[in-house]
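First, one chain by itself in structure tokens, the form predicted alone.
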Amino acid sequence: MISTAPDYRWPEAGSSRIPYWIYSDPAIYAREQERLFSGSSWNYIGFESEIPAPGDFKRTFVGERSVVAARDRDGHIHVFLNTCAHRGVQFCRHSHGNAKSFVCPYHQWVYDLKGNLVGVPFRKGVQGQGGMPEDFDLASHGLVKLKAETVNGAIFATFDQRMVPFRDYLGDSMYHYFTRVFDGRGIRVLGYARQIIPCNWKLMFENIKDPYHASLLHVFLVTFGLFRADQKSDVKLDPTGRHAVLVSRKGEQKATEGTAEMRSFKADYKLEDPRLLDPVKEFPDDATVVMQTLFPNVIVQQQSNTLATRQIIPRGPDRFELVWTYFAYTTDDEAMVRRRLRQANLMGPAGLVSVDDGEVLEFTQDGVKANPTMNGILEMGGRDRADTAHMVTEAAIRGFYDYYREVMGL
């Protein structure tokens, strides 16, 4: 059998076509790590409230690179690479904790909470023998530090020290939706869920930018009118196309002209416990679902009253880890917290809605990996990326790939 390498030329039709080799090729994946995650982008790290006290730390990832966010003695947050400057050891092996300093287990180099190198065993030698050269400078061998910014309790970081402020990176429209949820109220983490999905990480972003599938795949969304194409909705992008938001308002469980082609609509389905879907208004606008995708690694989710971030961590060309962090506000009463947790049953690895996505994304990876020379078609709603006052469109995915191609040089 003669193998044929994919032709790395994007189809002439532009971002209304998606070549399948981008989902499985190792060279493309390596370029993404360098240019997207380690390039000029703000990556989601977590919440300030996850590391509230001096010495608290959290280990997470930017792309495949392990990083640590730590709060120093003055209360400032620092983010640095979890890689010892000496021999490259990932010195932090715990997801959360509290420490006075970080000590590499291999040769016990010591770093403070800002990522500065403060100790090297045998630096002056032993019994007058050996040791580091006289001009060895601790200050020159600290950990690789990321530029960090905290916005209303959410932490973002970038390897690009010249990166523009987070607000400029989002643009006015996307910043409005981000601060709609992160409005300055304290954040209380309610819990985490993690899952490995056997597909390329971009398919997850596409899924959340894709309202087309939501009205067809998800029985729960369609039947109970949570997110459906015949409801009042919007799809908006930032000027670059890299970020987007899908906005919808809850409808009713009844057949309409719009549900005629929705095979997942089940008019006779009833909930044993209607409290699962009893949203209460809490934001100034009338949106009941807002799904925001922030390039390159996070989804901010408001589905009724359940709130969460979904962090994307690539684990190779054909698998990624999805980390869900469910949260409430510190001002919530216990009834609201219970409501948020009850509605969270729609989301997560076994969620009544999200479980459909995990399965169909795996099916997609199976198809595209086996056929790298074929192209996907993205023409629902046209071929551009203009904002729309409806959700019968794939504009947000086209916008994502406009920006992706620019950064990747494709």
Given for the second form:
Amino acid sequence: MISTAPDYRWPEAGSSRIPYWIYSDPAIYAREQERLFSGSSWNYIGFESEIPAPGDFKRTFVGERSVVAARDRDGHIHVFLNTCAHRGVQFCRHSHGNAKSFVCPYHQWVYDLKGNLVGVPFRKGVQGQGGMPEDFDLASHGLVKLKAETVNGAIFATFDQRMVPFRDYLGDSMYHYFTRVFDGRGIRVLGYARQIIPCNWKLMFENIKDPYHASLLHVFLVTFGLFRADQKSDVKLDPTGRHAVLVSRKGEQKATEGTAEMRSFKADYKLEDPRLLDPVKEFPDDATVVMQTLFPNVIVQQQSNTLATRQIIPRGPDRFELVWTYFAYTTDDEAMVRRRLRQANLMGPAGLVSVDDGEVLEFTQDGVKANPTMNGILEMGGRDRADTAHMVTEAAIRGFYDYYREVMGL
Amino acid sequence: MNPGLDLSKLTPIELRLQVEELLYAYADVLDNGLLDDWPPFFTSDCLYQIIARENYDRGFPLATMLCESQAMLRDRVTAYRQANVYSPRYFRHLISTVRIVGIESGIVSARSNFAVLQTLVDDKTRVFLAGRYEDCIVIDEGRLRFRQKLCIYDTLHVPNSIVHPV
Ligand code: FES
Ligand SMILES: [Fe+2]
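Switching conditions: you have the form predicted alone, so give me the form predicted together with the partner chain.
Starting with the chain above, the whole complex follows.
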């Protein structure tokens, strides 16, 4: 008889197997919230240019926990929990705006732009009656503050006050790729796209750490040579395995030895309006695609000239919100901005490529949730997590689970 | 259709009926999977966007789907048929509150509300997107066509993917 209850024991084969209970079990999900998102990790928050002026704020999430990033009067950025210190009210309900202070609507406790408690109505009582105890100390009842760091215009935050600097958290190789896109040029947000994908959040990370699927699932990538297994590629991981980058160079729409096994390759597929695929070289190296997964909550995308961050917000074991922030550089000319906006058709909730992923991830959740005692197989390219100069590998997913198991104690 | 159609000769009521008929015929085509008949609702130099209300209101140019010509609409149809992977589904467009908001140099500006219901395998029928159309309609080759169609959706989170035009 097949048991349907997980025993929380990882299969003996290690990270070359994934037990399906990790995608649907509520206890595992709760432990992830605590140890991964609220643990020793740098979480993506947004861009400095989203909150350029004093008082500007942005509401977002670290794991399931809502946080606010605000710029104070001195221009410094603070990130704090969007949960009132009094009784837990999520006081900020606007996705963005400008404020002098944050006033909780329930009993109107007032917080400054740094998250400090600066006012409590009726603190001294009314007509000599009531009020807070004499020794009630405003300074020790501020909002929970996260440690924040900005890196060339991108904001990251952590609940761990003793967290190592972002650069050390990434490691040299990952920092190189991160600063390839975030190289210090000004970031101009072109817009947002938000979708709910009905699957466990980890499946999104696995998807972007899995170059193997791209040459098989995506007609658009394979046919037009945007990302294909027979092109010069690299898969690289940081020393812990938690972050990874997939790098590739554009090929052509012509059959090769490699395309023979790719059913998605269509030699006669044509665009009637080819402006969609009109990429120009803009980075010093020859890579045309760099997809970076930064643990635990963001994917940095460069596909041709479309640039975006994809933030992962878990919404329970079986769904997550994916927030795409598309951007350009402030130095781009109008033609480049148009090109980026046009190529954005490849990605996002209506993306000619990413629609396939959203759908297949939903199919995956439907399969794994009903079969928690079964295991997935991760043996493409071997069983280790060494960097490779090709994309016929699942090494980056194995690396992710090496780290995941360590932090989760699994 | 009608080569003699002349906007300036229509009464407001007649114009409104023409525009409503255009919108309802459009919905009919989409809901019945007649996607080959979808691009001809647009002029060859059309602009079609499915855009989040958040971006539209804040002046961000990003559209979730952007087509800058009738040819790009046809490319979307081809992708829907030959490229993308998705589970089978039904769509149902509900279009209401149709209003003509202006006519200038042969361009009719019309606004209407839409709700798109989606029915997926193993699931009940759900509201997929709700929002409004901002349309610029002209006479082209004797019939009304969209020169511009903005599908501005209120829905904050798209339920998974937009696999099909709206
Ligand atoms: S809960 Fe916020 S002031 Fe009381
Ligand atoms: Fe993919």
